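Only one chain comes next, encoded as structure tokens, the form predicted alone.
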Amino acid sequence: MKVLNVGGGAREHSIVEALSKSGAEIYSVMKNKNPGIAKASKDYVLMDECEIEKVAEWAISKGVELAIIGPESPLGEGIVDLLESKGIPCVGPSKAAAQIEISKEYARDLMKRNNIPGYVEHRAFDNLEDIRQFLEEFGRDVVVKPIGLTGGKGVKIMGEQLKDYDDVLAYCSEILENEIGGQSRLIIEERCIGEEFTLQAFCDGKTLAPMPAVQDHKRAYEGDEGPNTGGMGSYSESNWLLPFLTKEEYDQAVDIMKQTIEAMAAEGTPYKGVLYGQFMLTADGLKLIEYNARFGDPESMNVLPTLQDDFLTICKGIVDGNLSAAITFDPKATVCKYVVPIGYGVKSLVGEKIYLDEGAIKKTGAELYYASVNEEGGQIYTTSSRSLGIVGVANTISEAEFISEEALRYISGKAYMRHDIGKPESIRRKIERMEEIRGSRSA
């Protein structure tokens, strides 16, 4: 089957590898030449994925029969609506359904009007005067979010990036004046404190098939310090849970996502594709921090290597509306560590060579996924975003972490990575933190 892959990052490389295992003939559209995707594709073209008319024209010329949309930006442009109007079914939501990620206001309002658990108190604003009045009355720490897409880097938290309400107002002014996120509008939410995790699920509009839980690490530096990033790495456990996550809490997250797709279907915007829920365990229970309308990055690299069921069959089930509610994964733990250019999270060094030994990495047992790099003349060069994803897969988190660290020895250049992801001491801190939070609930 001829399948179109849209996107050129590590997430899309992991998607392409899963498609390859299913025997798909792959055609890829990407901005930069990702060598892993290029190698696995029957053909590829370098173009902006948001130029959806050109993408559709190229896909039709190749006789593509199915498309999988990796990044969120083309979803917001309506690529699924366009491709499906041309007779190419898509694993990805329509433009209307993609608002679950494209507009944080839509997602919050959907939960509020349908009484879906996990709701976080919020207000939307388009002027500073209303914001000042709200803050005077609210009197608690807040989170400021541009309404639209910011590549995972637009959220700022009072008590972290923002010291006080003066900082909050200054950032709100910046968003409104510069239309960060694509519009002069933002939302302010109550600040939630706790431990975050990601739950991804396949959806066909009515059926939700969840995947193992994953924990990402957004901060640039070890010990969860430094600026927010698109994600520095992640880990998952062999039993679908996480060391600090109970089965009951996992099931609650699944139920919130089920109620969400039921509400969307009832309102005339059925959701199909991959739905990503970012959750936080707090003293007030489980909270939904945000939804994404596609696989997570890096979280796709934790789940797709352990997928036992045929990926292409799952994709067909999504587009045909007969998805199985139970998807099988190998009972393995995973640890993903991102290699990123020096300065990533602030100002990346662009155009720097990265040296790696693919053969040696393979011998360690690790999975290598190329991310936002450029290949020129057989050399790998950095862009402003992340460069390589290295994933260890094993029976335990500690074993998977060891494999990923072994593989990182064979990568060099002006790049860095967080070595603490998946380390026992890092996980122990998260367990202890959750014990404190649960203790405060009963206090």
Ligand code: AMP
Contents of the next structure:
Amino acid sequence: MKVLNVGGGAREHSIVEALSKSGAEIYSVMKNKNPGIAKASKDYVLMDECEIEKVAEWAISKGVELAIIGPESPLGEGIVDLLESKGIPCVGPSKAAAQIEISKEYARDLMKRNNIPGYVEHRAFDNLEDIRQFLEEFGRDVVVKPIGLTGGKGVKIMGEQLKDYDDVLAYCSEILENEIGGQSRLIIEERCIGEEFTLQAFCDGKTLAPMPAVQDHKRAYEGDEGPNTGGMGSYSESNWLLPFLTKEEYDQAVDIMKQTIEAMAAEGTPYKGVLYGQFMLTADGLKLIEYNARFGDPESMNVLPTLQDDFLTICKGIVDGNLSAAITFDPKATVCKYVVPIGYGVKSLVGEKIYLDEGAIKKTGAELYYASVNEEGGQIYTTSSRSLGIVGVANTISEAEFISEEALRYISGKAYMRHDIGKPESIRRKIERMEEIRGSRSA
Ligand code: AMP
Ligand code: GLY
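Now that you have shown the form predicted alone, what about the form predicted in complex with this ligand?
Now the complete complex, all chains and molecules, led by this one.
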């Protein structure tokens, strides 16, 4: 089957590898020349993925029969509606259903309207005077979010980037004036405190098929310090849970996502594709922090290498509306570490050489996924985004972590990575933090 892959990051490289295992013939559209995707594809074109008319034209010229959309931006442009109008079914939501990620206001309003558990109190604003009044009454710590997409960098939190209400007002004014996220509008919501995790699920509009839980690390530096990034690395357990996450909490998260897709179907915007829920375990229980309308990056690299079922069959189930609710994964733990350009999170060093020994990395048993790099004349160059994802897969998190570190020894250049991700000390801190939060629940 001829399958179109849209996107040129490590998430898309892991998608393409899963498609290859299923025997698909792959055609890829990407901005940068990702050598892993280029190698696995029958043909590829370097093109802005948001120029959806051009993407559709190219896909039709290649005779593709199915498309899978990696990143959120083309979803927001309506790539699925366009491709489907040309007879190419897509693993990805329509523009209307992608609002679950594209508009933070839509996502929160949907949960509120439908009384879905995990809702965090929020309000939308388009002027500073209303915000001032709201804050006077609210009195608690808040989080400020532009409504639209900001590449993970638009959310600011009181107690972290924002000191007090004066800082909150200054940031709100900046969003409204500069239309950060594409609109002169924002939401303010209650600040939650706790441990976060990701739950990804396949959806065909009615059925939700969840995957193992994953924990990403958003901060740039070790010990969860420094600026927020797209994600520096992530891990998963062999039993679908996380060292700080119980089966009951995992099931609650699945239930929140089920209620969400039921509500979307009932409102006439059925959701199909991969739904990504970012959750936080807090003293007040489980909260939904945000939804994404796609696989996570890095989180796709934790689940796709351990997928036991045939990926193409799952994709067909999604587009045909007969997805199986129970997808099987190898009972393995995974640790993914991202290699990123020096300066990533603030100002990346672009166009720098990254050196790697693919053969030696393979021998360690680790998976190597190329991310937003460019290949020219056999040499890899950095872009402003992440460079390489390295994934260890083993029976335990610490064995998987060891494998990822072995592989990292064969990568050099003006790049860095967080060595702490998946290390026992880092995991222990998360368990202790969660114990403290649970303790304050019963107090
Ligand atoms: P988002 O883009 O909504 O995922 O937000 C990015 C990050 O901001 C999340 O992963 C959280 O760490 C943090 N965040 C978002 N909303 C909240 C909230 N209501 N309370 C505390 N932290 C939040
Ligand atoms: N890991 C965060 C994201 O994919 O948005």
